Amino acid sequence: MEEVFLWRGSTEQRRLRSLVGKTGRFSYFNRQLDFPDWSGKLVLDFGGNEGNLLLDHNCTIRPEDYYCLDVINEALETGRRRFPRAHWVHYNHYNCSFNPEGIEGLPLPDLGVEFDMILAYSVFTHTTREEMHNLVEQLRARLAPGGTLAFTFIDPHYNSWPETYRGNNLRWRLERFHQTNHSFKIDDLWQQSRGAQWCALVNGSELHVNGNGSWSNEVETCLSYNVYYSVGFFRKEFPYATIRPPVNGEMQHCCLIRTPGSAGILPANLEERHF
C-alpha cells in the first residue's frame, strides 16, 4: 500500500501504519553513500515522516543531530513521541496528494544550520518535475562546505527484481493499482510509455507521458501521484550529479550531489557501479 493511504486514506487504511514497517531507509542511504562516518554529522531528513531513519535499528545518526522535515503534522508528532530529542518542523508546502490544503511555493524554513547530509528517499517522485527543481536548488543553499544531498527517483524502465518479476517499475506499480481498480488496461498504459523518459501516473490509471499531468486543487481530486524518470533522462536534468544505480532491493535510484570542499567527489565512472 503506497504511504498516503496510511495517513489520508479510509479509516481501515490509516489502522495498518502500526503494522507497516518504514525501515531500511538509513541502511539504503549508508550503502550509497559508500558508508561514511555519521558522528556529529547534522542530517536533515528531507520529507521524513515520523522519523524513518531513525527507525533502523542499525542507524548512528544521533537524534539531537537529526532534523525531519514534513508536510504531514501527525507524522511529525509520532516522531516527536518517539525521538523527543530530535528536531522536528512541519513544512506546510502544497501537495496535491499529501498535503493538499498546504501552500503552493511555499519556501524551504531556515533552521538556522547548515546540513552535511539532506536525504529524501521518495520525495521527489511525488512532486511534479518543477518544484523538484525548485526543492533541490534550496536544499542545495543549506548543504555545509562538502556537504551531501542524495534523494531518489524512479526509473519506470529499470527492471528492479529480475530474479523474481519479469516487468518493469512501472507495470509493477500498475499491477499493484490494478488489484483494487479494474477499469483500466495495464497494457495500454504500459504501451504508452514506452521510450518515454519521464512520465507521471495519477491515481494510479491515468499516465501523462512527458509530463506532470493535471488535476484540480480539491482536496480527494489527487490522492496518489507518482513521478517517474528514466536514467538518462535524469543525468540531463542534473549533469553535475551522481546517479547510482537501487540497493538492497529497492527499486529507487539515488543522486548524489556534494558541494565543494567534501574530502572526495565521486568521479564520473561511478555512475554505472553496480553492487
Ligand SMILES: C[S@@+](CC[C@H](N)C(=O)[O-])C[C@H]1O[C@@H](n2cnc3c(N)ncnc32)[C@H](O)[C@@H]1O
The other form holds:
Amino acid sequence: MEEVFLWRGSTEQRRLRSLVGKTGRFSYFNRQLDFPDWSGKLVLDFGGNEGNLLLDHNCTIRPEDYYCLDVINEALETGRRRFPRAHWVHYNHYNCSFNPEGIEGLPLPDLGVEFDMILAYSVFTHTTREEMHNLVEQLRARLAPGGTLAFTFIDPHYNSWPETYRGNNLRWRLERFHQTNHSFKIDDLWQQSRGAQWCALVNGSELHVNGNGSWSNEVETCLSYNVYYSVGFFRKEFPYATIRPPVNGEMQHCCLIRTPGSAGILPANLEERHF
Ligand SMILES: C[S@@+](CC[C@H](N)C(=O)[O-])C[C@H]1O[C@@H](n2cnc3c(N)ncnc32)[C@H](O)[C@@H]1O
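Having seen the form predicted on its own, could you now give me the structure of the form predicted in complex with this ligand?
Up next: the whole complex, starting with the chain shown before.
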C-alpha cells in the first residue's frame, strides 16, 4: 500500500500502519555511501517519517546523533516515543499528498547544527520537481564540510528485478494500482511513458509525461502522488552529483551530492563513480 494511505487513508488503512515493516533503510544508505564510519556523525533523515532509519537492525547511528524532519506530526510522535534521545522536528511544508494543508515554500527550520549526512529515502518521489530542487538546495546548505546529501529517485524505465519481473519500475507500480482501480488500461499509460524523461502519476491512474501534473481537492481526499525521473534526466538536473543504481534488491536509485572537506578535498571513501 502507498505510504500516504497509512497516514491519511481510511480508518481501515491507517490501522494497517503498525503491520507494515519498513526495514533496510540504513543498510541501503550504508551501501550507497560505501560503508562509512557513522560513529559520532550527525545525520538528518529528511522525510524520515517515524524514524525508519533507526528501526533498521543494522543501524549504527546513535539516537542522539539522529535528526528527523517530516511533515507528518503523528509520525514524529511515534518516533519520539520509540527513541526519545533522537531529535524530532515538524516541518509544516506543503505536500500535495502527505501535507496538503502545509505552507508552500516554507523554509527549512534552523536545527542549530551542520550535518555530516543528510539522507532522504523516497521523499522526492512524492514532491514536484520544483519542490525537489528547492529543498535539495536548502539541504545542501545544511551540510558540514565533507558532508554528503544522499536522496533517492525512481527511474520509470529501469527494470529492478530482471530475474523475476519483465516490466520496468513504472509498469510495476501501474500493476499494483490496477489491482484496486480498473479505471485505466496499464498498457495505454505504459505506452505514453515510453521515452519520457520524467513523469508523474496522480492517484495511480493519471499519468503526466514530462510534467508535475495537476490535482484538486487534495485537502479533502487522500491523493497519491508518485514522480519518476530517468537517470539521464537526473544527471542533467544535478550535473555535479553522482548517481548510483539501486542496491539490496530495492527499486530506488541514489543521488549523492557532497561538499568539499575542510581542506577542499572530497571524503576519501567517496571517490567519483559513475554508472
Ligand atoms: C514514502 S514516505 C518515506 C518515509 C521514509 N523516508 C522511509 O524511508 O520510510 C515519504 C515521506 O516524506 C515526507 N515528506 C513529504 N514531503 C516532505 C517535505 N517537504 N519535507 C519533509 N518531509 C516530507 C512524508 O511525510 C513521508 O513521511
